[in-house]
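First, one chain by itself: the form predicted on its own, in structure tokens.
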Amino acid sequence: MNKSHPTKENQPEDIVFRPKNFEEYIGQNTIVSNLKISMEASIQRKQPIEHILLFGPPGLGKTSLASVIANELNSNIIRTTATSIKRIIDLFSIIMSLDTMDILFIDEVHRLDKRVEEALYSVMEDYSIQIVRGSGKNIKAMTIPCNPFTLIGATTRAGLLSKPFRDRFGHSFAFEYYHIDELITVIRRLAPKLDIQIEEPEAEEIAKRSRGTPRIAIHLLKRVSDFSLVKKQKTISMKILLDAFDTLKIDQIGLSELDRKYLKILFLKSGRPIGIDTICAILSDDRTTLEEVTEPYLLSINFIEKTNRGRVITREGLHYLKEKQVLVNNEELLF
């Protein structure tokens, strides 16, 4: 059903783990409920569902939901990334390959080149491609119709999208972090696909460390299953699980060494705001990782705050460091 397009979606692991329909898709219930209504309406009208913007932290199921939408609508889907569409001609070649009712999924849509984004405006509104040729008195404008389709854009940085671009999406959905019980369901459903067994208490321990994110839950399940395989056990025991997390240095709420180092940097500033570029330099890490992976979760659990002057640690963050007796300069952190 899906058109072949060279992206990460074609990897075997994605085929195994990604849900195929709404019944298999776990979480984001409000989004799914709204989509079902809009999709049913589009089927009755025999028209493509309006363009959809999916935004939120990475790993919450945006790409999976795009695949589910295509399957539920019995539509073909072409998947690509914004950085793969470098020129307007690249965009137009994809658009002209789409059949009526097809879906074009663009991941990290906020990274589109500005000229490519603007070229999408008429395509999204009128299903037409605007081409200007020549210059001066010889300039000519051409309009080439394309088949009606649905654009699904996914982004972790919705704030970077221009207002004219955002306004052309008929649907805009913000993804939320998952609840523990939803993550337990994800883990227990996927364990048999890894040829491993896991009971609910152990699944809950993984879920609590998954930062509300299915992708992390799957990653941790695979790491723990590796430990079980080495121990020649088909069922993940609590001992193996805790030994694994101790080795991985992931605590009970899912914080890693990078998270703790980040918090220590803010603590050492004695409550003064510190800029993201300074934090990146100290950690020798890239800004994208901190802004899209580390900070959203620390913000969600109220361990840090963003201000106009930089980041600061909160009382909850300080309490966490105190509880963990985090070491600073080889000495215990005292309050």
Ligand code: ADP
Contents of the next structure:
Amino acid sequence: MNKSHPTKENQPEDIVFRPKNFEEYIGQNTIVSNLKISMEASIQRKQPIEHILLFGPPGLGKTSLASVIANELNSNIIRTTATSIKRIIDLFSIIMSLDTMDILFIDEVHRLDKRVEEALYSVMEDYSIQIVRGSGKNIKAMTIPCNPFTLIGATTRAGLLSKPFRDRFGHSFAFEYYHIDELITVIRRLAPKLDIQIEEPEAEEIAKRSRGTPRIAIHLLKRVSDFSLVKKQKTISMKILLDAFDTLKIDQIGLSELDRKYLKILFLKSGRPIGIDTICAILSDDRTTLEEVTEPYLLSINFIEKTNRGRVITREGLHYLKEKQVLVNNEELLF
Ligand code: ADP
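Shown: the form predicted on its own; wanted: the form predicted together with the named molecule:
Up next: the whole complex, starting with the chain shown before.
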């Protein structure tokens, strides 16, 4: 059951593609099995499940999992993002609209305004809103109870959350990149919804380029489907698929031009650490994309290392650049 709040979920495409229950939700087995136990306990106690923090890179299924939890518990879910809760009053009006056992999903929870975050503490702890009016001798504090609910916070940057905030979540789950076979399942289940057919080997080629991320797998499947449609083919062929990736400049392990440029910058520093601001300036790219998408994946495949003085390329990263012939002898910074 969904209460309407303006977020990405309201886009019709997302509603079609998002898994609706645990049956449709692929992978993240440890998280799912832990959740199932807590959800069962909450049903038996007739109390809302404790607040849940979901963290990990974008596109790994945090928002989808929040929907699945709500559907499985037959609860309403109210979705919002931290940046749209600008003032404490905005927060309180959402909280007071919640019914018992509702789920409040806040995306990008690390971006909550500090005062709003602190106002949330007593709500999370004992389901009460603390209102302080006046100042000095005339100060008055009021406590208003609200309905017991579950907060699900999602973040790509758990490290930016304050300790008191983190401590108020009863569950904290770290998302992992998906295995190839899980991504193949995502791709093959989704293809019919895009009115296209795909066999196992082609699905595997897409999965290998998806950086362990379902959202990327879906995005690539859509792009390859476009190529097939233009060629008037209802089944994705290996040739069309490889041509498509050539055109999109995405290689066999899913790295793009941006990843290669990023690695090349580190290489050209000859192993000396380089700060993220310098990399952003050279690439003229958005820092959030680099920090939340590019770097976590390059770290996960061991192509870069983060030290406290900056980023460095690893032996594996260097090997990749040489293999791809991205480097020419004594090359200067050409981009
Ligand atoms: P996040 O909130 O972590 O950025 P989303 O939940 O928005 O990620 O996931 C992006 C898309 O990937 C969803 O629309 C959904 O179709 C698909 N997806 C993500 N995780 C799964 C999963 N475990 N099983 C099936 N599809 C998934």
